[in-house]
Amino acid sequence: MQQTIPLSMPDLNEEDIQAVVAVLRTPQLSLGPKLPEFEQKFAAFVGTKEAVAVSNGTCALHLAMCALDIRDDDEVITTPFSFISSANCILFERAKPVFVDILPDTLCLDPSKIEAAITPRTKAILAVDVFGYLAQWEQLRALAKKHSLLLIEDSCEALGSICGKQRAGTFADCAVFAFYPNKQMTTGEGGMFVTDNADLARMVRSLRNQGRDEEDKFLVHHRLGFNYRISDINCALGLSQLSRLPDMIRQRQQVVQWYKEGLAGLAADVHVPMEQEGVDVSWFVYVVHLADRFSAENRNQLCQYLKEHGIGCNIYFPCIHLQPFYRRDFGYKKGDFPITESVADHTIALPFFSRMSQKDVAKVCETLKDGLLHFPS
């Protein structure tokens, strides 16, 4: 049977397992001591005053919308090139995502296109740090200040990325992270809301726990809230993972270097991820771009070839605005955001995880090279 190299794999060790087991030996599986410990240590790592752990990154985004009072008919400018939750969280509160096209290099929101999208209903800008690249936060902050807009950072893919001495998650009014198993660190499922605003953090803590304030008795609810809690089991895993995060980021950077070397001979057909000037990128996924001569169908055929030969891969990302219900409900069509659409038609996410070996990378590169022979120049 052909050996498969998966698209992603969590980096778990015996210390992670023992951290989880230790919580299972206690009666405090939720709202116990591991929750505030995880929040405090995570805030210290990122460099914010507050951190609020929740059940996943989508919940963190939704709570950001609620805490910032984004509601019916408000508009939020955001990107069509992201995981779908960055736009869906706006819809959860009956507001409207207003898409703006992306930069062709970092794949993040293009600040030069934002002012044309601002209307009297615009309330916020939600930018995404795509694949670990940092959005153009200096320009975004200037735009938000000029137009009195809220600024939200979706750093779910960029935990550990640094510009100067400032880490991802510290550039906006608030930010969110996610800990799904393909991320730089994992809690199984989990997310984090971070901010320097104590009032915002207090609101998010209430909203995640059925609308209870921290000083409330058990069955007292001051506002409509949600059950977006995260268990102490997840937090214990998060604490263990967080202690190893710098090492895991370095291991991922080594895998990126192996790919760069292994794909050097395919430069005419495959463009490797760029280095972002002034940023130490914490890589979330390894996404290559096929040359313009390839069609979306060629890309799909190449993905199928890789999978048939034991190489995990996927399309990262399909356009949000061309998802079926966005087309149906908002009337979006091909051609609306040409850079996003071109990128989405030419990208392939290759296997990428911190414990990936140089031999694994070589196998992926060799299989990709063989697959490209089906598409002669």
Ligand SMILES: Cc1ncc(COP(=O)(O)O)c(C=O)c1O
Given for the second form:
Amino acid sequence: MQQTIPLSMPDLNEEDIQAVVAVLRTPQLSLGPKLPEFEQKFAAFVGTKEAVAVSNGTCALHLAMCALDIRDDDEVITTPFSFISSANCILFERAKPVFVDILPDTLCLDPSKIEAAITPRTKAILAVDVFGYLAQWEQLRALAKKHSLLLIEDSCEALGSICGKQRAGTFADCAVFAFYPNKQMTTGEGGMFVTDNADLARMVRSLRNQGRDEEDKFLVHHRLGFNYRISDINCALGLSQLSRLPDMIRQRQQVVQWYKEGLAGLAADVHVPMEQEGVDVSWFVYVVHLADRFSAENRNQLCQYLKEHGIGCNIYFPCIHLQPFYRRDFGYKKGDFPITESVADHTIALPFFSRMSQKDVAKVCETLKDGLLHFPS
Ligand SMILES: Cc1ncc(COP(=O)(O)O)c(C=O)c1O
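Compare with the form predicted on its own: the form predicted in complex with this ligand:
Below, the chain from earlier opens the complete complex, with every other chain and molecule after it.
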């Protein structure tokens, strides 16, 4: 059946379109003036000294690995409950992701389990701000300091989340963001590396642009780099979106509130996302958790039902350690990370985007309610 309410949708307006068109009328489609403008305004929003825009979130993570010199047999402690690139980036440089289970409430890395995973090869902790929740940064920083480890924040899902005055992206040695169209703001494809460390930023700038140093105008390559540049077309869209980001985040928070009200009657079967104390969460997705009595099979059937009735939905996330190539190449199996696995078996991402109407939310809730009738309590 044709989906009537998609899982996600970018929030694009006429100003966004005009911003893109304006760049297309200039000869500078890449490495033009929109790049530094986007970087400076983004850094000011997040609260870091430096921001380096790149082609997507995955390559921002990859560049973080390279700039921090994480490679060959180094170990990086990270979460199995994330989008796959937060673990893959460690493999890109032949280092080893060492998974540690998550907290059942924020779904972020459990700091109490980290010390048991530290070995003489451990070089860094890479934690993810899952769905917009902030990881337990105070504890993570204390652990990193105690064991002299680097700390990396994957904030691809948490742009705008704030604790006191501190925003996602400012809690570690460096952080990354992503701007795929399902994110809080989009550049089509795009990503950002942020840090307060000028040397690190300079290295990432060089690596994104084929190993050139910034002052080089010609074909001088000082190190092995990549083409991870982002075009000025994307940056123009990013600037326009960034100017509306606080509004878009507020609209998303309104949608969360409508869901909370709409799902209140289903509380025995469907648990809504918890509110994180002290944090103003900027929501990336709206993920509900089915009660324990439901099996993964039940959850899949419910997802199928929603899709057949025009409601976009997805399983968020499947465990990284149980992905086919992680099982095959690293021998991971079911049972290795029980909390991650239980969450992954019970969660469903429902439609979520800033322009979602109250009527849309009501339709999703109604369809979910009807779908649950197939599983008598
Ligand atoms: C936690 C996390 N890390 C990394 C990425 C990768 O970003 P991109 O898709 O732009 O490469 C994503 C994207 O969804 C993500 O959610």
